[in-house]
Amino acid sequence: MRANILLSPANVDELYFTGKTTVVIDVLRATSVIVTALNNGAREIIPVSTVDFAMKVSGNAFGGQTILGGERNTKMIEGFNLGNSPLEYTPEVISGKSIILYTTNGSKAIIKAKFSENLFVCCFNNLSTIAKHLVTLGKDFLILCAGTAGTFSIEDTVCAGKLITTMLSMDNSIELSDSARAAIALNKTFGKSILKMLKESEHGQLLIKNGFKDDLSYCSKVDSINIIPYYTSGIVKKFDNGSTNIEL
């Protein structure tokens, strides 16, 4: 089994992911929202790459059973029901609903990796659950960090490094690419205090400035949720993490 990391989606096209096992990470905040929403009873998440497409899909969906969620430059989009704070996705609001999700970075990263053979969603909240499942699958895997507007973001890379470090504690025979080694090194330096790292990150600073300080505390929690979000046929759902086979 070999681990590789893309520090941004910018330098590859969609076909690059064909046949791969991919894990998408966007700690602040799209993958944290997806993990939270599915854990709180959302029926499914439909990631989209443009606001126009989000509106179009919602117009064709079942009345009252679909929620538009997401953000542009950290703030809720006009006409949407929810923003991109995981704290908004409570059971009372989203249980049983389909959520159409557009975000500046995370939803686009998932769409870019749509041709993957297996496509999972990870954040700090469900890190060990994903790690265990990847070790069980035993396949080469690629971690795609959503980054920020096509550039590097420290929080996604530290999360990737912590994911691989956790996997190495279960199977120390995993081969590492150069980018995987770099992410592990960053996790050793910055992963000891995840909340501090998030607060000092560029995107974390922007979120604090825009009133989302509490999101950083939520997104910093490791292993608070035990689910595996899996993308197939345009939607993200969760499945039984006790199974080695993917059945939705």
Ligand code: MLT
Second form
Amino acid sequence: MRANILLSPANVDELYFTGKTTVVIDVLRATSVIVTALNNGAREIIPVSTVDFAMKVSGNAFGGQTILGGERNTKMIEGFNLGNSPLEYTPEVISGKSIILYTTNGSKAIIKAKFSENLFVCCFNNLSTIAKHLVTLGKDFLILCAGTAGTFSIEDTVCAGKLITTMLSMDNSIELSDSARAAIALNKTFGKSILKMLKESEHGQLLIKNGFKDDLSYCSKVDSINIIPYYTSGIVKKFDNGSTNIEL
Ligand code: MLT
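Any chance you could show the form predicted in complex with D-malate (MLT) after that form predicted alone?
Up next: the whole complex, starting with the chain shown before.
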């Protein structure tokens, strides 16, 4: 099994992902929102790459049970029901609902990777659950860090490094690309205090400035949730062996 990491989605096109097993990470905050929403009872998440499309597929689609969520420049979009703070996605608000999610980087990264054979969603909250699943699957995998506007984000790369480090403790024969080795080294340095790393990151600073300090504590929690979000046919759902490409 070989581990590789794309430090941002910028330099590849959609076809690059064909046939791959991919894990998308956007710690601040899209994948933390997806993991939280599914854990709190959302029926499914529909990631979209434009606000116009989000508006189009809401309304009567999905049995009228849709919620529009996401952000522009970290803030809730006019006409949407929820922003992009995982703390908003409580069971009372989202249980049984289909959530259409537009975010600046994270939802677009998932859509870019849509031709993957297997596509999982990860953040610190569900890290060990994804690690165990990938080890069981035993396939080469690619971690796609959503980054920010096509550039590197430390929080996504540290999370990717921690994911591979956790996997290596279960199977030390995993082969590593150069980017995987670099992410492991970054996790060794910055993964000791994830909250500090998030607070000092560029995106973390912006979130603090815009009033989302509590999101950083929430997103820093390792293994607080044990679900595997899986993307297939335009929708992210909780992993269910019967409805995926995976045979275990
Ligand atoms: C994104 O997808 O760019 C992020 O989730 C932005 C945010 O923190 O809201």
